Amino acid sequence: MLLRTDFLLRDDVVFLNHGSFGACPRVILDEQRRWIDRLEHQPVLFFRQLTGLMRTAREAMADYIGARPEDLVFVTNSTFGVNVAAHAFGEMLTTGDEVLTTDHEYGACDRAWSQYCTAKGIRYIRAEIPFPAPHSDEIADIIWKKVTPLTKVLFVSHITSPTAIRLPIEELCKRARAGGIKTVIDGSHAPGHIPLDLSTLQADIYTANCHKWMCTPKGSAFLWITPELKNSIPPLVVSWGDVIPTHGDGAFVDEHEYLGTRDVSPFLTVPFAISWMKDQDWPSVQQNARYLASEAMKGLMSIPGIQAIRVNGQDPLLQMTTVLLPERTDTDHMKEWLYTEQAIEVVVHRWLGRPILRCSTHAHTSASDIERLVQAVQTYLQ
C-alpha cells in the first residue's frame, strides 16, 4: 500500500494539487537517477545506445495505451505535443478554414492554437460550455452545433484542466471521423487517471502527460498520431531526422524523437513506472483516490454558496473535484490564505469569470487532508 512517505512531499503542507504537476515517488526518482548516472558514466556510448533504449520505452508506453510504438514519440509535455499539431495544421489549412475547440481548454494550448491560426488566417472557434456543465451527451451536442462545412480540425481536452470536466471525446471523435474532421486531443490528465485505449478511440492525434497521474519524473509525455496522418506532420524542432535514424521505426519517429542533447531520463523511466503501477495494484489506488475526491465534493457542497461544476455532481471516474465558489469570492486572496494560513496547496482561480476551486487526490492523499480542506474553506467563507 502506498503511503505519503513514499513521496518527497513536505509534511507541513496538505497537498491537494496533484493535477498541476504531479508528484513523483522516491523509487521512480531513484530509477531516474540510475539513468542519469548511466549517461554520465559514458555519455558518447549512452547516445550511441539511445535509439534502442527509446524504442524499449516506447514499446512499454504503447502497450499501456493501446498503440504501436512506431506511432508515438516522447515529448516533454502535452503543450509541446499540441504545438506540433497546431503548427502542422497551421501549414496544411487555408485562409477561412476553421478549427473548433471549447472555452474550457488549457490556457497555453489555447494560446498556441490561437497564434498559429491567426498567423494563417484560420478561424479559431470556441464552443461555450455553460456552468454548471450539462450531461456528456448535451456537451457533445453543444460542441457539434459549432461545426460548419469549413470545420477542418476539432481540438478538445479529454479532461479539461481549468475546470476538471471529462469531455465526451469518444462521441466527438466518432462524429468527427464520420464527418472528415481531424481530431487533436489534449489528454494531459488521462494516463494513469482514467481508462485510455487509443486503438478504439478514433482520434487522429493524441498527446498526454505521464508526469501527472502516472507519477513519472517531470518532463515526460507522449505524442501519438494515427498511421494515416503521422508522416504528414512535420517536427516542431528540425534536427538530424533520418541522417541519424532511430531504431527502424520509420520517418515519423526519425523526425520527432531525436532533438539533440536533452534530458531523456524521464522517458526512459516510463517502463519502470508502468511496472511499479502494476505492483501497487493501480485500480485500488485509483478507487481510493476517487473515493476521497467524492468525499471532498460532499464536504464542500455542504458549505452554503458552493455548487458542483457539473449538473450531475462528482464524476465517478475522476480524482479531481471541482466546485463553483460564491460569486463574491476573491480567489487570489483565498488561494493565498489557504496556503499561508492553512498550509493547503489547492487550485483556486477564476475561469470565464466564475470562481472555482479544484482539488486533486492521489495515493498520497488522506481523509484528514480532505477534512482540513473542507474546514478551512468553511472558515474562509463564513
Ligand SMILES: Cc1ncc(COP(=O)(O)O)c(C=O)c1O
Second form
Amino acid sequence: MLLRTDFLLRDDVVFLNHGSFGACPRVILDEQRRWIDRLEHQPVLFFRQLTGLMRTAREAMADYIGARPEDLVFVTNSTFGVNVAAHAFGEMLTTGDEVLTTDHEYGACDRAWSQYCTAKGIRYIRAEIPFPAPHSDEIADIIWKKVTPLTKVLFVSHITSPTAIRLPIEELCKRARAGGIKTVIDGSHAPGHIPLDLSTLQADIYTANCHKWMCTPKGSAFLWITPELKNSIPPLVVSWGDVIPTHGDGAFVDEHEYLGTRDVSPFLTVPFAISWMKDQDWPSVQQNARYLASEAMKGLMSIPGIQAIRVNGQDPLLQMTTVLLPERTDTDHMKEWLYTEQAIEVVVHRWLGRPILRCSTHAHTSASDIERLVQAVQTYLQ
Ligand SMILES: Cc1ncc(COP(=O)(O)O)c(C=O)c1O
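So the form predicted on its own is up there; where is the form predicted together with the ligand?
Below is the whole assembly, all chains and molecules, this chain first.
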C-alpha cells in the first residue's frame, strides 16, 4: 500500500490539490534521475540511442491507452498538445467555419483556441453547461444543440478542470464522427484516473498529461492523432523532421517527436511508471482515492450553504470533487485562510462568478486529510 511518505510532499501541509500539478513518488523520481545520469555520462551517445529509447517509451504508453506507438508522440504537457491541434485547424479551416467547445474548459487551452480562431475568422462557440450540472446524457444534448452545418471541430475536456465533471465524450465522439465533425479531446485528467481506450473512443485527436494522475515527472504528456488525420497536422516547432528520420514510424512521429535538445527524461520514465502502477494494484489505489473523494463530498455537503455541482450529486467515480460554496464567500480570503491558518492546499476560487472548492484525492491522501478539510471549511463558514 502506498503511503504519503512514498511522495516528497511536506508533512505539515494537507495536500488536496493533486489535480493541478500532480505529485510524483520518490521511486519514479529516482528512475528519472537514472535517465538524467545516463544522458549526462555520455550525451552524444545518448542522443544517438534516443530514437530507440523513445520508441520503447511510446510502445508502453500506447499499450496503456489502447493505441499504436506510431500514432502518438510525447509532448511536454497537454497545453502543448491542444496548441498543436488548434494551430492545425486554424490553418485548415476557413472564415466562417465554427469550432464548438464548452464553457468548462481549462483557461489556457480555451485561450489557445480562441486566439487561433480569431486570427483566421473562425467562430469559436462555447456551449454553456449549467451548474449544478445535469446528467451526462443531457450534457451531450446541450452541447449538441450548438452544432450547425458550419461546425467543423468539437473541442472538449474528458474531465473538466474547474468543475471536475466527466463529460460524455464517448457519445459526443460518436455523434461527431457520424456528422463529419473532427473531435479534439483534452484528456488532461484521464490517464491513471479513469479507464481510457483510444481504440474504441472514435476521437480524432486526444492529448493528455501523464504528470497528473499517473504520477510521472512534470513534463510528460502525449498527443495521439487518428491515422487518417495525423499526417495533416503540422508540428508547432519545425525541427529536423524526416531530414533525419527517427525510427521508421512515419512522418508524423518524425515531425513531432524530435523538437531540438530538450529534457526527455520525463518521457523515458513513463514505462517504469506504468509498471509501478501495476505493482501498486492501481485499481485499489483508485478505489480508495474515490472513496476519500466521496467522503469529502459527504462531509462538505453536510455544511449549511454548500451545494453539489451536479444536480444529482457528484459523479462518484472520480478522484476530484467540486462543490459550490455559499454565494457570499470571499474565495481569495478563504483560500488564504485555509493555507496560512490551517495548512490546507485545496482549490478555492470564483469561476464564472460562482464560488467553488475543488478537492483532489490520490494515493497520498488519508482520511484525516479529509476530516481536516471538512472541519476547517465548517469553521470558516460558520
Ligand atoms: C483540463 C485541463 N486541460 C489542460 C491543463 C493544462 O495542463 P498542463 O499545464 O500540464 O499543460 C489542465 C491543468 O490543470 C487541465 O486541468
